[in-house]
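Just the one chain here, the form predicted on its own, laid out as structure tokens.
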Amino acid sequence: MKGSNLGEFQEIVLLSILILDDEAYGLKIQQELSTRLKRTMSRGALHTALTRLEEKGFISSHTGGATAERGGRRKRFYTLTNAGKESLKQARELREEMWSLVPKLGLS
């Protein structure tokens, strides 16, 4: 496993994979991120994040069957591993803990 830190973009990619469930493949993840973040991103940036998440052991991937709509090319589907789920859980707990310490008037 390569490193265990989870960057903000990687966290959002993991959440998108969870949201998409069985439909989590490159284009769908890119569309989900664009919708949620209200900005466009390159496919290369997404694939770099996916590669790093896979190297860290936070996601796994498999190729689906060839489809006519993609000219016979296969889709690569992504799923979270237990390490990925644990990493997301830790990131959430850290954020919630820190938000609970912000004084109520801190964001007025």
Second form
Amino acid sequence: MKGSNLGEFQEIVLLSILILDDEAYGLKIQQELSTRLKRTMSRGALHTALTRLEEKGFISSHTGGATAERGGRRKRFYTLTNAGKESLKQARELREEMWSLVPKLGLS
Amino acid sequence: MIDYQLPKLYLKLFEWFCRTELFEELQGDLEEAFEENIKLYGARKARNIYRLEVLKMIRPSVVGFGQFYSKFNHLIMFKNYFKTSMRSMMRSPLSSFINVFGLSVAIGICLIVYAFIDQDISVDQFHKNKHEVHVVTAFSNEDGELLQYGQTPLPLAQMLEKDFPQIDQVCRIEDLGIVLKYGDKVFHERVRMVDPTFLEMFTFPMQWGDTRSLKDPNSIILSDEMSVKYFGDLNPVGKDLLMKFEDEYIKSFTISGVAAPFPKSHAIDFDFLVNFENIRQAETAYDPANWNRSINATLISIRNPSNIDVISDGMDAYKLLQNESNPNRPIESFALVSIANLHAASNDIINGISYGMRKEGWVILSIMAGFILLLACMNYINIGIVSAAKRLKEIGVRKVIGANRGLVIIQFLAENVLLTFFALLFGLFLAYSTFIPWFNGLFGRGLELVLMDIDLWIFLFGMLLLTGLASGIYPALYISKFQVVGIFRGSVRLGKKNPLTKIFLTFQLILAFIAISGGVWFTQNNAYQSTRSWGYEPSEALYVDVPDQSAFDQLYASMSQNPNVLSISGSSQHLGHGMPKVTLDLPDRKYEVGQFAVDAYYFETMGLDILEGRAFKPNLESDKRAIVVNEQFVHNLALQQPIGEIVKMDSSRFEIVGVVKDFHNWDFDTKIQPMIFKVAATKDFRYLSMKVRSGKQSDVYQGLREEWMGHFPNTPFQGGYQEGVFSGYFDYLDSSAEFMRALAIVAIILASLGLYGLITLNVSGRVREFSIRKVLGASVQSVATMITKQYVLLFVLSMLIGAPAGYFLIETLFDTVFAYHMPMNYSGLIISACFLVSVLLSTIFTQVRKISRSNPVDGLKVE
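Starting from the form predicted on its own, produce the coordinates for the form predicted together with its partner chain.
Once more the chain from above appears, this time first in line as the rest of the complex follows.
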């Protein structure tokens, strides 16, 4: 296995799926990320990350109904699996533990 | 809905490269974003964003050519073709073996040719300045023929340097035979005297020492080979070598460098390099302004290519200078040849520093390789057509489920390219592991296949396409032609009635026929050459190189005591050891002939036959103005009464007193030239030759060596059996005959395999027929006759065509390659005919035996 470690970008993608909740499909995730990261990001780059996450079993997807403004094409919605949530939690705990160990002086 | 505003081209592009299952989702997202962007930024910018997004989609997780696959579904079918062709190969291992083996041997042979030509054209191409450095050559009119000489007048280099600012560097090269001594090691060596620019013009990196040391007239640079010869693996830099020039002058040189081993493909090299200024010591009469003195090569380096024409035009001025001082050989013009082109041109350049590239070798080898390749391809075509009978049903099914003719053709070609690919790999392996080492062993060439070389792979790819398509296109076209209905009804008659199969087989037999007779003739010619008369008697003659007259006298005194020595002779030149040219002044023109200066006993000692007149008289003075000429001389000058004729040479008159039978001074590849003998002065004796009692050659040789060691321990012994002078040539002949025999054997194997495969398939296709015949009471003989009958006509036909064609071809080949070859005979044709017939008969025999032993019931059950 490639390991269950989360890359920084993947972590942010997972978080934005959580934030978007029911509306988490490709374009929305892309827009969410672009506003958060304050830089543009292509749909292709996002697709690669989503594929990785799905391979790792952190997210699952299902197709929704067709929408007129998309030329009649269906959306693919993403949701976090339990493993995804777990690894997000681990990542957060790791960070918080490390933050707690930083001497106060280091930040001034 | 505004999707008409989407950039159509990019949409198509995306659709083309995107994985099918992703397209809906991704294009949906892109389109949604597109419409939002129109609202946000306007249509123009939105389209640009869309284009950019599509381009950014080109990444491994998205690209899959999904649409492409569905549109060109036979690309998917390749996987299926691969399986079916592997299966059909496994099902008929015999024909697959014949095909793959034949093709790989043929490809292996083509690779020899490739390596041969590749090596030839890469000679001397490693020099960095090969396009800038030029050799000056001179054209001179010799007896009506314009010849190009690599030798140029001595003052030319310095003159050029002075007159043309466009020339960046000049270099003179002159080679000198010297005796070299280190400790107790004494050898005759050739040393190259060059200007210090030599190592800047040529790329010969040093392994030890410094190239700049060439400026010092007391230092010497060695080749790697010479360093090993004198010093083994040690670094000799700083050690001293003693050099003895021709006139007994001895000079000590300090080794200042050793060159790295030369690349394999080189024609220009050196053993020892010293500064050109040493020519002053080497030659007592050295005169730098002597236009009559020519040196081995003059090189100039021109960095700016546009200056080349300026210089070659300007050089005409030197013609006058040269021709005034040397009226005997007037120069017509000068020409510059760059180092990059020198090897290719060196066959036409006389006395150049580079030696020739034998283009005949290319042609002959390519023809042979093409021959074998053709044989192998024909095997494939024949067997391909016949064995397709077994696959007719498969083709029928393919057609029924929707394959059109084109697809069937593509399938067969794809299979064929696959098969050729296997053959190519195996052929590469064969060439690499066996053929090329064998070829190198035969001819002493360092051919190699560099697997990293991109050209090799281009060549292999070309071979793959060429052989794959050439051998596959006909069977593919032929097989794909049949109608489905015919196939399933069983009304298609395959192979047996196809006239092309017969034509191919005939053609194949003709090729095999020619190849076999060629092998026989080359072997015979070889035997002929080795027993061909040399025109004199080399077997009883020994010779030794002597440095001067006193050495000659000492050896003469001791060797004349030996009872086994029948006669002793002294001479300035010796048969098989070089022959200077002299120019005769005929009334109407100048005429160049070879010249030997000998004493009165030379003819008897060497066994030269005097046909007319007499040999020289023992009293040297009396025949000072007499010459003996050879038959060729008489023939060329059309002398009716040669004895008593007067010829003028060096403004003296000589009388012809005898005519000697033609003899070979060079190997049999060289035509016998007109030659004269004149009397040598005793002080000019450089060779001592002896006629010894038959059977005592080695005794006398031992004695001679011992005498030499006793008298001249510091001078290397250079002598031997006269019979040994062409041994290199005979080795080469043996090698080429072996090569021809090997090719003939390959041709035989291929033709036999083809024949065997064809007959076997033919018989197995008619098992039912033969079984019925057997049941009805046909005898084994009648079955055998029936099979044989099919092939008899083909055999007769192929021999009728092959015999004259082979005869003519090989004779032409002999005429071009050998100056003297054996008279042609018919034994080659007879042997190859017998051979092919016996292959045919034994194949039929094995098949008939199989039929006679088989149970007709099994044969009838075959579906």
